[in-house]
Amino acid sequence: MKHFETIIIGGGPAGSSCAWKLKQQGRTALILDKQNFPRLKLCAGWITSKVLDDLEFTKADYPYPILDLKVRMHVNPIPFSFTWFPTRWANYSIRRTEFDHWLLERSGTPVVSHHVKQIVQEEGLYIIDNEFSCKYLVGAGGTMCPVRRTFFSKLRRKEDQIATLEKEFEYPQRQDTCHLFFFYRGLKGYSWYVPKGNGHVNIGIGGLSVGFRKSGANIHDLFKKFLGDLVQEGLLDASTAENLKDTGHPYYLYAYEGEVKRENCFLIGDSAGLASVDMGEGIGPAIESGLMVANEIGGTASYQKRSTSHTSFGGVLGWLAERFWITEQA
């Protein structure tokens, strides 16, 4: 059995950021991920300049395209749109297949391709599939993370879960402006059109799962209608829209309740459900949580949920944005 001080399950931004910070502190770690990198990861790919500051790199350091986002907001059913989009930080778009792979390599941490099936706790150690053991265990495997499933099974309410459908593809004629559609066709959430480097674009819709259940709306039908509306807006050509196949995934919005650590076991990123309630943005909170856990393991800080549920907006605008998909009360 191979032993490491820390094992991180999941090599996405949360896990790789945690590993990177541990490496800086001179500590040993291992990352386990069921997929090989680079791998396709559908995501709007919205990051802010805070991500760059937290991970101590600049746009010039990043070896792949990183676009400055010009954002146009559309609020339905009000028939107008506007480009004023103040946030706390500058906004960029990246492709997750590139971004995640780069962060993982940058961490300088060994990675093993392994699909975790069983985790047990014995005599102060965490034993993974009778192959690996560790003193500190970090769950960074997303919504279906085995660490979350094993030790935090009652962590979150279904009312906080977001369902999304999206597609990322090469589309050289795309616009350079990012478009956000709020209250799209009554959706309690928002839809997006995010341009990315090398002529790629990511389009998608997201909303509260409970909203779809209560309204009877079909998210696949809404996605098809969204494609049609993008064609009418001149953002997509009809032949491309007709051939697009959507892909979905669930994740959780931030909630103040719910544990993120037990003894030497931690949840970070989407495993903990930390996406902001104003924009459903998850990359920034994932990275922030990974760094915080590394600092707790290193003895320089105590890991806890950040004190705010917002990451993109501030003040009155943050309060308004939260209303686009504020969680239902039980």
Ligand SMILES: Cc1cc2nc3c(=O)[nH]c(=O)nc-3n(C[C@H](O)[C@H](O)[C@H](O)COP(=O)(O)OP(=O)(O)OC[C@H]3O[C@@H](n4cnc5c(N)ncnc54)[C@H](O)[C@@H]3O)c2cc1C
The other form holds:
Amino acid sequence: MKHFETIIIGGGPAGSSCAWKLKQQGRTALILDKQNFPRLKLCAGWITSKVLDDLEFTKADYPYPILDLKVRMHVNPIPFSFTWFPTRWANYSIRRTEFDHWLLERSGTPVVSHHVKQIVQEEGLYIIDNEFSCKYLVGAGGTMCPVRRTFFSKLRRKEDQIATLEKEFEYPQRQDTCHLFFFYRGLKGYSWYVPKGNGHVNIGIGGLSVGFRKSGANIHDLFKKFLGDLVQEGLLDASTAENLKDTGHPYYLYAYEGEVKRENCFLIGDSAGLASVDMGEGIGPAIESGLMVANEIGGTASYQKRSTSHTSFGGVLGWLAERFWITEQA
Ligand SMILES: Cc1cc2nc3c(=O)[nH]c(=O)nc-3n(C[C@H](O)[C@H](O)[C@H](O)COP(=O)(O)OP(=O)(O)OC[C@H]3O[C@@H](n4cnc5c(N)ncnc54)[C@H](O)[C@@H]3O)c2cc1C
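Here we have the form predicted alone; I need the corresponding form predicted in complex with the ligand.
Below is the whole assembly, all chains and molecules, this chain first.
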């Protein structure tokens, strides 16, 4: 049995940020991830400047393309669009396959390729698959996290689940502007066209699963229609649109209820369901929560789930989004 003070399950932004902060505090940890990095992660790859600030790096430090996003918002069904994106920070796009790998390497923490199946608690220690033991256990395994499944099964509410479909591909002729289509064709959510710095583009749609169930709308049909509309708008050529196959992944919006720590065991990022309620932004909250847990293990601060709203827009817009956007849909 190999023993570590802290074991983090999942090497995404939540896990690697926690590991990076622990390392800064002179503590040792091990990351277990079932996938080998660089790995594919479905995500539009929109991040804010807060992510860079929290992790103490600048655009110049980042070795891959990082694009400043100029965002055009379209509000359907009104034919109304404007170039403005009311978040509190500057907005960028990255490719997750590059970003996550870089963060993991930057954490300076050993990573073992291991698919965690079973976790038990014995005499104050967490035992993972009879192979690894630790004093502190951090669940950073995303939507399907085994730590959440084992110790926090009642944490999330099904009405907070977002269903998504997306595709990221090389498309050198892509536009430089990011387009967001709110309430696209009655979608209880939004669809996006996010350009990346290296001639790639990410196209997708996302909305509360409960909205799809209630309206009977099929997410795959909607995605196909979205591609057709992008062709009409001149954002995509018809032959590319025809050959695109979508892929989906669910995750959870922030819900106030439910604990995210129990004794020396913590949940961070998507495993805790921390995405912002207005935009479904999950990378920033994953990083923030990873840093907070490292600080709790290091004895400098306590990890608490916020009891107030968690929005990307903030201010009045965030308040409105939280009150009407989400509750209207459910
Ligand atoms: C289509 C889509 C678009 C999105 N767009 C954005 C966006 O533009 N901006 C934004 O901020 N957020 C976006 N999000 C949300 C964002 O991707 C997530 O919130 C973020 O990845 C959460 O990070 P994480 O580290 O918690 O989990 P993840 O990045 O999911 O990492 C979890 C890791 O745990 C590992 N793991 C899981 N189970 C096990 C196991 N049993 N054993 C070992 N390892 C395991 C996985 O292999 C994975 O590497 C989007 C999500 C989707 C689905």
